[in-house]
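Given next, in structure tokens, is a single chain: the form predicted on its own.
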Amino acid sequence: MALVDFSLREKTGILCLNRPEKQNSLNRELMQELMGGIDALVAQDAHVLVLRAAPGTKVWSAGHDINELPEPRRDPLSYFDTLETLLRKVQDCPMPVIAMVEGSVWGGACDLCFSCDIVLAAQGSTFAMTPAKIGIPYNASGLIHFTNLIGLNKAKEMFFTAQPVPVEDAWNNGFVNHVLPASELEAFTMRMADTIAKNAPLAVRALKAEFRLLMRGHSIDAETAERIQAIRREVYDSDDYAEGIRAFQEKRPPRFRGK
């Protein structure tokens, strides 16, 4: 069974997460299907993409499949890992990508959602960045992405607490474009997609590329980059990282010792 269903509706490509038995958690197979679906819809001349889950879902996605995280002493979010490759694929997709969200969004799926260009969400949806619950040192590109999106202090709160952010707060902080009743979400999303698709495709693609390039306006020196990597390495080499993964697999609260 496909883990991602994709289809083309006039000039709107639709990618639907389809791993309900695992709450649409992002394993390698699903992420590779997502990337393949993006390529296929680009080849079919879609002008806009919609990323969604099935109607009525309680969990849009539970995030990165923890069972596929690497063992301690290996970076869980290195440049060529599948999740990082997928996030860049969405950000660099030539046409706009709309995240249509219903239910809760966790961890890496939250980063996936906010890698999209527009986020439309149903009332009652929540967003949580949870690496601190498991002991994962998030990477610098992800932190810069969230800081650009919601500001430094809100990004800190989201990562430090690892608590779900209600959709109304997400809208107030500017990382959700519209909040709608669940019964109106799909129709509203498709109307917006149709509106975008009717505009000049080359102009829209150029605008997306410009926004992407302008958001790369951060530069750090080589010493700072090395220091960041060293800080992260201390975490994924730690006993706490191994404990976080074990606790998740054993379905128990982690017992972190700060070592």
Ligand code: YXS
Second form
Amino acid sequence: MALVDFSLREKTGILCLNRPEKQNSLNRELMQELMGGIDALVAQDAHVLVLRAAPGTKVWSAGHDINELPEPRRDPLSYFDTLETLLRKVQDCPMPVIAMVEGSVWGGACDLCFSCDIVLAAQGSTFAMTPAKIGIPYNASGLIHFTNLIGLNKAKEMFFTAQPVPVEDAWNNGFVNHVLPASELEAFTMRMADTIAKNAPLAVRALKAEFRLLMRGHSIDAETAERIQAIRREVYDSDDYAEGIRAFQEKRPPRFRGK
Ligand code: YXS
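Got the form predicted on its own; any chance of the form predicted in complex with ligand YXS too?
Below: every chain and molecule of the assembly, starting with the one above.
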């Protein structure tokens, strides 16, 4: 059974997460299917993509499949990992991608939503950034992505607390374009997609590429980049990183000891 269903409706490509038994958590297989779906819809000349979960879902996606996080001593979010590759694929996708969100969104799935160009969410949706809850050192491109989108203080609050942020609150911080009653979300999303799909595709694609390049503004020198990696390595080398994953698998609260 496909972990991602995708279809073309006129010039709108629709990708639907379909791993409900594991709360649409992003395992390698699902993420590879998602990237394959994007490629297929680009090849079918879609002008806009919509990324969604099944109607009425309580959990849009529970984020990275924790059981697939690498063993301690390995960077859990390195450049070529599947999740990071997927995020760049969405950001580099030639046409706009709309995230249509219902329910709760966790960890890497938040970054997936933020990698989309527009986020349309149902009332009651929540977004949680969870690395601190699990003991994971998030990566620099992810932190810059969030900071650019919602501002430094809100990004710090999301990451330090690791608590779900209600969409109404998130909306006030800019990363959600529209908040709608769940009953209106799909129709609103499809109307916006159709509007975008009717515009000049080359111009829309050029705009997306320009935004992508302009948002890469933050440059850091080599020493800073190396220092960030060293800071992150201390975390994924730690016992706490192993404990966070083990606690989830054993369905118990983690006991972090700060080492
Ligand atoms: O016990 P079974 O086999 O039925 O499986 C359970 C869960 O283990 C599974 N599941 C997951 N499996 C792998 N990775 C996940 N992220 C994940 N989330 C859930 O799905 C089955 C049903 O889940 P259950 O019983 O917990 O459902 P629930 O309704 O009681 O609770 C729903 C959630 C979403 C509140 C709960 O599943 C949850 O808290 N999930 C973990 C959310 C989370 O912390 N995600 C962050 C993953 S790490 C990540 O994304 C990045 C690396 S980072 O942290 O750096 O941003």
